[in-house]
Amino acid sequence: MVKTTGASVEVRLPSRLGFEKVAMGTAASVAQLMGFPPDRIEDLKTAVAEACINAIEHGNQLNEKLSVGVILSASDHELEVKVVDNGAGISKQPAKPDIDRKMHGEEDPRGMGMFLIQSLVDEAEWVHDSKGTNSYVRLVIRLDKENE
């Protein structure tokens, strides 16, 4: 394990999809010098895939033109991830979907990526500035997640 508090990582990316990859293996490197375990390391890359694709897709309108921005924080015990992009946000918090509905073909089959990603990490939050021209999710992780 290498000594990461205070650490802070920013990349930038382009609208393209593709580019989350960078993002998850740039998480993933830092979960890895914190000392996570394999397990989460996965829940996190998967978490921060899907919002990077949100950001691409619905934020930016895979305009590309506009950049997607992933700042990692590192603290004792835990990372956190934000994923900003230039969208108006959400209005409220994602409703659990209905997972049976979407199976059987009654719903949408995409629509799950929020709550997918609220399954993964330990925190997740969707916040929007005051003029709607940016927006951001906030993914936290914890290193023990036991002790919560």
Second form
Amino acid sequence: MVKTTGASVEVRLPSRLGFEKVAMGTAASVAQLMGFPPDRIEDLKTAVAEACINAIEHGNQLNEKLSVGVILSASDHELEVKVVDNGAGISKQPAKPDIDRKMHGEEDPRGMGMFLIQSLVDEAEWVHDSKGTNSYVRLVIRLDKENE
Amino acid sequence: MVKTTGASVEVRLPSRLGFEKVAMGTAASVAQLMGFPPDRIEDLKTAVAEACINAIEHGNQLNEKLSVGVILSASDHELEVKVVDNGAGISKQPAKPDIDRKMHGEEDPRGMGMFLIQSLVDEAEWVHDSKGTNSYVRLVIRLDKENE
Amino acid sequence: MQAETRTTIDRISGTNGAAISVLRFSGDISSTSKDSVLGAWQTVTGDGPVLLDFSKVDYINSSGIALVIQLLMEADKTGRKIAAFGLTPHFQKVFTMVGIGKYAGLHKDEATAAASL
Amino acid sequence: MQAETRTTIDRISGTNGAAISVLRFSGDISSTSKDSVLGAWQTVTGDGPVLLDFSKVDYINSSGIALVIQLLMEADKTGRKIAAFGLTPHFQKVFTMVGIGKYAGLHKDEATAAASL
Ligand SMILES: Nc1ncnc2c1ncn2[C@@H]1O[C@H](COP(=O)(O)OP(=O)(O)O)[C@@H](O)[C@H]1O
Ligand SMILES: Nc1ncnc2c1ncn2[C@@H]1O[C@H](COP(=O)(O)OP(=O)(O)O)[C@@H](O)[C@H]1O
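Moving from the form predicted alone to the form predicted together with another copy of the chain:
Below: every chain and molecule of the assembly, starting with the one above.
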């Protein structure tokens, strides 16, 4: 088996919707090397996709001159993923999506990305930069833990 | 469909055998976004893997402090991939592998990577740096062309 | 392979003989799928029940899920029954997480989904 | 999922009733597979024909192909007949490109491969 501990992989994507799929492909390959089971790789792919979509859309505001950085760091028992953009980040978490309010038109049908990220990985943390030029979300997914 | 023209994706891998699979995953995702058919994506994956293995093994001599860079640039009709290492590169192409000589022990059973790269993609070029610190192989795979 | 969403509309007969419309999606369901998802809904005639077939869908993101919710809102407004099938276990879990299961049954295959209506 | 090569050895009966050894590989065949590929060869007893089963192999690189060539050299030395099956169309093409087809038949499935010996 490939020794992945201590290894770090970095990807840079253009700020164009659709390219989150490239980050999904890269993250899935790293997780596969580390020996993650298929269902956890699916969780990771969706979380990475949503983090990249937010970086492209909200962080870099679809400005194609800016790129999104994805840094994957493997340790013995977990994979850490940082998705970095050039925006100001977020200072507070949005409310948990409420399907009833959505269905009754009282809440935007969108606004589920951060909730999905948090639900699918073992740790999720949004770090914003006071200068507003380098914010990231940091995800951790653990090898020994099944997602419940 | 996702507009990929003009887009460029970059990956950095550690110089550790096995991590060529991460480059394969990234390259496959970009090619999929561009609409390449599955058999051409397989050709690309093998060519990218062999280029990364050579960069890890020969270029960076398994020195984990050095990383391998993979730069994928999409244009209208083709995908260009540069695999960059920190070595001196190669100045002349090795001979085409000869299975009879291999079977009779007259030639190393190895030595097929560059031949496979050249056979599987539409263009392959090895560029070496005189200072010996930045060499790359440049591959091109075309959208409109079936591999024969 | 490509990121386009394609939607075809079929009419099948339910267990009681009543007509069911089936919206079959394929490709990706994302922010660019509005026309394929909500547009297709506009062309469904009558007021009978509707099935959503996700078995050929490779990728759904949160913007795509928002379109599915808008489609459920349309169904709700007109009092149509709706059920989905063919989601991978992963997307079945994701749909359940966001609460979609409360407004549309999520079934394994077409027969089970049709029988549920 | 993981990059390990696993090899199991089966004995089957050919069409004429003679025993055939089958080396079944799974996982990846790369530079780290030497023990699984050449080591397994050492444990094949007798001098009957041998089949190589690639149907569970996900990834083969040029170092892995070099190990397959070394295995063919061993078979050649001892006069054993050898054939392979279960390669994906892509790896069937790659094996043909490097000339392996000249020293081992490349077949679609086990039955065809066994019948060829
Ligand atoms: N990387 C980011 N940079 C700046 N703002 C962000 C970022 N990610 C999320 N946000 C903010 O948080 C909100 C909620 O995000 P999310 O739950 O993913 O839903 P959506 O993207 O559909 O609005 C966004 O609308 C945006 O205002
Ligand atoms: N990136 C590289 N940097 C330096 N030398 C290289 C590089 N790629 C290939 N070579 C040289 O070319 C030779 C042939 O490479 P290849 O055909 O891939 O076979 P193999 O790697 O099995 O020897 C290598 O043995 C090495 O000497």
